[in-house]
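Just the one chain here, the form predicted alone, laid out as structure tokens.
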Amino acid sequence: MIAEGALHAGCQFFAGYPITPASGVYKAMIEQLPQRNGVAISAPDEISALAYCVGASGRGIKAMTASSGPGWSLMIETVQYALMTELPVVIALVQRLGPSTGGATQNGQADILFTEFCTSGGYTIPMFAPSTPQECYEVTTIAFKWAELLRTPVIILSDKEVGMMSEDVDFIKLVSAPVSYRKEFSTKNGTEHHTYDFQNLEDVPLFSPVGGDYKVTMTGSAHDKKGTLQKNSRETIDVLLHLQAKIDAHAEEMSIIRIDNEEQANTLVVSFGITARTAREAIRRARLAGKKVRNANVISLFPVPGTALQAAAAGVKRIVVAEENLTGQYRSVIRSLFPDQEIVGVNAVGTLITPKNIMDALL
């Protein structure tokens, strides 16, 4: 379904290296993209796979790769290059048990901090976490939309159970984001061409492809608006600030949380990915038992949907964050949003969280 979403969004290039549990995306794109007049390459390793995608993006092509934790470890330098050069690329990461090689066929939701905070400087990479096949499709179209509009890498963070489950899908009911493309520079704008030109920090520079009509300089080093390597100039610092400002300016628009409301709730359950499905069952059972509980399935993990989360928590005394990792990674990220409420975690490693685990944490 991630592959289907990518094809719908206009993905024209895929490069990947097979790795469990992301090989389903790899296989589907290798088989289907050439039939849609696109290019799909089996790369010799994950470093090459993402580098190929970034190169294709530099030519103006919509590109995507897919991997899991060990492959992501190898991709991080190239992710930072894509962020610095403002080249859009979508990366589907299907989590498995870690660390290191970990358990290729065991579930995990422990790559949240590793994935989001991989950059030197801690820049926000938009990240979406689907919990169903339908959401896999929808989220992929959303990822391509924001990658193109903001000229940034975007992460689809799934997990093994979602990624390797077989389910029926009603294609008629699928939801997708509008197909979007990065805006390109033209002399009709009446301005001199600079690779990274912007007036306000939150503006997104108009794109020019490498090898096109204008000289394009794309360096991973700190640079000015022309792309020329610079150190500590005011313009260079503005370019670095702009990389975050353009994401912050659209944070509210990227916010996606699905709320199952209960007006008199005293507990809010927050979850994502496969655990969001467990949470829905826990909520159903809890309500049958007379408990007042509200559910929040967070799909846009980053930028953190703070306003929506705080609205979802209005009036509750306890917030339960259920996630399949050791320390409560996403809980640590959102804890500061709730200074006056008790926030507790339901966690597991190497095994799925059960509805009972969540129910035991409810008030």
Given for the second form:
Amino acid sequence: MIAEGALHAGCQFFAGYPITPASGVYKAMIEQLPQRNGVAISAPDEISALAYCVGASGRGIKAMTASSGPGWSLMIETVQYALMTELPVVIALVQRLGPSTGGATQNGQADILFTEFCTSGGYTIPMFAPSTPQECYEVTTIAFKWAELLRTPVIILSDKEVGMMSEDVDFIKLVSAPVSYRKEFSTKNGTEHHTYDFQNLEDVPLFSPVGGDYKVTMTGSAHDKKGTLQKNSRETIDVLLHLQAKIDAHAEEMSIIRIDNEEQANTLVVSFGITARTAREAIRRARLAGKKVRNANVISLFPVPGTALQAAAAGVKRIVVAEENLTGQYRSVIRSLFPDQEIVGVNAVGTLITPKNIMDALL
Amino acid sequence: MEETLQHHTYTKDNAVFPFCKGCGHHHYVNHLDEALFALNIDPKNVCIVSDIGCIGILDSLFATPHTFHTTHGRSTAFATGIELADGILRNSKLKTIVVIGDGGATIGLLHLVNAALMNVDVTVILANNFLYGMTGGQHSQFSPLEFVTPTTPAGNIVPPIDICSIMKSCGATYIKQAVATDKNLGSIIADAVNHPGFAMVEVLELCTEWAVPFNKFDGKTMNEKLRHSNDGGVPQRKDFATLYKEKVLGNLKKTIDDTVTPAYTSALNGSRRIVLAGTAGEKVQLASFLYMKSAIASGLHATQKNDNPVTQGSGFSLSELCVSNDEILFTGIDQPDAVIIASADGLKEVLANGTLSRCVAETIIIADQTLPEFECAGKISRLPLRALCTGSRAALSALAALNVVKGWISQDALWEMIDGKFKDKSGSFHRDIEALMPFIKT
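Hand over the structure of the form predicted together with its partner chain; the form predicted alone is what we had up.
Full assembly next; the chain just shown is listed first.
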């Protein structure tokens, strides 16, 4: 469904390298993309796969790759390049059990911090987590939208349980984001083309492809608005501030949390990915048992949807964050949002969190 | 006196070279400019993809072509992406030129190998000065034997990469070696850029800062000792973009059609969770898949999850099914309604992964009768699955027989799926199921 979403969003370039549990996306794109006037190719490693995509993006093409923890480790150098050069690309990361090669067919939700904070410099990479095949489709279209509009890499953080499960999908009910394209530069604007031009820090530079009518100067090194290598001129620092500002300025728009409300709730359950489904089942059972509980399924993990999360937690005494990792990674990220509320974790490694695990943590 | 550029068509006017006095990179830049000048290419149709190191900052000297200053060693991979997009999805207008040093060629060797194998229309001009000049003259994997550098004070004892031979073995169609001072370097580069398909030009240079002071190599000895005759590409073949457009683009007609129409009905209320366990290659996961599709055809929701050892074709094969008239939320099986164990591999796995320990008194267990005794809370039917159905029909026959007894999903839907899949061989399943059905304890 990630592949279907990508095709709907206008993805025309995919480069892949085999890895369980992400190979399904690779295979689907190899089968589907050439029929839809796109290129899907096999790379000799994950470094090449993402670099091919970023190169294609530089030529003005919407591009995506897919991988899992071990392959993602190799892509980190290149995702930083995409971030610095402001080239849109979507990476579907289907998590498995780590660390290292870990377990290829075992689930994990433990690459959240590793993925989000992979940049030297610490810039926010938008990240969306689906919990169902329908959401895989929807989230992929959302990922392309923001990648294109903000000229940034975007991560789809799926997991083995979501990615390798077969399930009925009602295609008529699929939801998608509007198909968006990066805004292109034109001399009609009456300005000279600079590769990284912006007025306000949060503005997104107008794009021109390599091979287009305007000279493009791409660089992964610190640069001014023209793309000229600089050390620490005021303009170069502004470019660095701009990389974060353009994301921050759209944080509220990117925020997606699905709330199952209960006005009198004592407990709020926060979860994402496969665990969000388990949480919904736990809440169904808990309510049958008379408990007052509210549910928040976080789709947009980053930028952290702080306002929406705080609103969701209004009035509850306890916040339960359920996630399949050892130390409560997302809990550690959102803890500071709730200085006056108890926040507890339900965690597991190498095994699914069950509805009972979550129910046991409710007030 | 500062050395400046000879041509001004592609490079910046009066640009000051950032290179050390006497460095071969001066010749390199001038000859690249000269080559583009000779080819008379519109600079908007040129993309220079530069790497890291002294030669990597060359992009800043070019005023008019597009430039892509990339990460260490990866320049060829980015260039490959640009070329694939340009050659297949755009109008093949770009001349994509990679500017890389021997350090970049080492760390990114696989990118060069794959670009040559694919025969992408990219030109690589490798400035080989045998060491890492920018970072203090450390030796590289291109350093010749006995080469003295700060990291090989006793002389290099490891033979160097012969990039021309590697490129040849990868089917590169244009390979040339030159020394930076060669007068005809400009025309060699022009030939390479003009060449349709992958082209490699290895330019030999001596680093004036780190190589010259410690080694006896000079221009003469470099010509004698380092220049070799391993250049010359393999016969011309079609480049990747051309082949892709001919053979792949629009030519794959295979479509994934997993569309199921819910033409049947089921009276199931609530969910049923089933575990199938058997041996790889014995159609355990296929049985599960057909049941899942039949459940969907019955108007139900269904999920299927498979597991197997990493090698896929040996050991156990496991599948977990959930069918429900309501949306399926939790996708695990905390309490199975049925477990089918078709082989010893399957039994070993359901014992190991805790499936049997999660069974309750109502759980229906169907196990091959030859399996050893095992402890389980459910109602166990030990049937001659393998003797009657053979291994490859055991799981599906047992599952279908169970469904006849319990009626969880439409049996008509299941028959349609089985008959559609196995066609004239589906009669065996009908016989198996008739035989098994009376003996299932529920």
